[in-house]
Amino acid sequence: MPEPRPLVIDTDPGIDDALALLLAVASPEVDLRLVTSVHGNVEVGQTTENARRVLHLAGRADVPVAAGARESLVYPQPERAGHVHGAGGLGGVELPPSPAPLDPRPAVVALADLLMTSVAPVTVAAIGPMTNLALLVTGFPEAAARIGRLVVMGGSAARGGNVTAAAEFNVWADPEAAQAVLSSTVPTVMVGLDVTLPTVLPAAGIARFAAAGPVGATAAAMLGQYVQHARSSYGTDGVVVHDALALTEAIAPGTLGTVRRDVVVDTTLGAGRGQTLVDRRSVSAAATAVDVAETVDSAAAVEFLIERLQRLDRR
């Protein structure tokens, strides 16, 4: 088997962040070094102690966890989502603190020196707002430009957003970071609603991890809230695991069908506040592009997560 490839994720645990955090330590092709947290679904301290905590719960608390952003670039995130992730952000499950010390770096420091250090390239999973990463890309540009890939979970093509008519919550979160990002030349890939919505995570699904032992069954009691958030919201009987197949497509680099777009985001004050505007009319050439996530096997993604999810309780 190759030499895993060095991973980073930023995220803003977060039910659905935690499962990806859970399917990163359970792939054995990439080395997770760095978890960066970001303002988002919960507050900053939050979303840091859900990631230490998950971390320990899946036998990783090794994993540096540095905290990051605690607002919006420009404006204040005028709401979170405790209303889809329980108020503490993991469905009300109280996870063991984890033994582990907090990386006393700023989220943007920890992520640019591992970039400038790492010998191999570096995968970078952004499956929260995207602040941290527009630091990154602004203040560390030397840093950013060593990124081997930048998968983001955020944004839509064609269907629409699921916070506001117009916007998909991470890039609503901070339109500006994402213009920031998506318009640099880092090499993109935008894994949003088009492909994300349709790939959900079946009842049944749930109960095979859960089955698997401790691990797999805290999991799916984390989910319970998120299930009947999925039921009301998109009338699915499952999850809609935006964030792990983001991070499947991190982990295995052609899961989902992406064509090269131009992408613009709605940064206005108006209804359309962070939209991303993705050109469908043709393929881009510019160094700007990136790769927008068109087609997916939502069956085959499903089943790559739950078959990972239950080595967690195997190992």
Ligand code: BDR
Contents of the next structure:
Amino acid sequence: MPEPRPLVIDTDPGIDDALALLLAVASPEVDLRLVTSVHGNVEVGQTTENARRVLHLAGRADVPVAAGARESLVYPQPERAGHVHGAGGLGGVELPPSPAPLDPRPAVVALADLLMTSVAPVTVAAIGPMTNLALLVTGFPEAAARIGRLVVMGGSAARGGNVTAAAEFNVWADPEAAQAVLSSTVPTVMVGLDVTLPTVLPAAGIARFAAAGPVGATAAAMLGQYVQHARSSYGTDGVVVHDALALTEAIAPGTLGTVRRDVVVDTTLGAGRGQTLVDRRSVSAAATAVDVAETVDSAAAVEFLIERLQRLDRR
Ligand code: BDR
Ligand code: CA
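To complete the pair, please output the form predicted in complex with the ligand; the form predicted on its own was given just before.
Full complex below, order starting with the chain above.
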């Protein structure tokens, strides 16, 4: 097998963020070198703590966690998502604290340090609001230029929004940051609602990794409340684990079918705020174009996730 690719996850756990972290730890194709936290689903103090605890659950307390932005770049995020992820962010599950100390560096500094010192190109998976990434792109452009591949979970080309009629949560939470990132020349894959919403992890799949052992059972417990939310919001009998699909593309490039498109984020203060305006009239050759995920083999992606989560209890 080739050398594992260095990976950073920028995250706001968040139940599907927790699954994404577990998926990365379970995947030999990548070497998880750093986790940076960001505000989003809950406050950043909580997302930081959750990230540390999830890594400890997976036996990887050694992965450094650096705390990131506590607020969006310009306007405060109108509301958090405790009604989706539970007040603590992990579906009411209380995980044991990590014995490892918090990385003392601000997230953007830790990320820039890693990018400047890594010999191999680094993949960055951004699965929360893009505030930290925007600070990197604007404040540390030499480091941002060294990103091998940025995979973001966010936006929507043709499916509308999930938090407003127009906007997907991560972009809506900080539209100015998303615009800074998606208009940069960093090679970026946008994994939006077009591919995440059809990719439903069914209850029978959750039962398979729940039965594998304590880590799988804990992951399944976190999903209980999320199942309820998906049923009432999307009418699906299972969960849409947005962030885990983005991680699958980061781990196994080409999992999703992408097309290079010009993307602009609506940063106005009207009803469209946070919408990703994806120009689907043509394929773009611009340096700032984004590889927008438009097709997915949902059954294969779900099977990949279940099989990888089962591995965590078989090591
Ligand atoms: C995104 O919003 C968050 O609530 C999830 O963790 C995911 O990153 C989906 O719109
Ligand atoms: Ca998230």
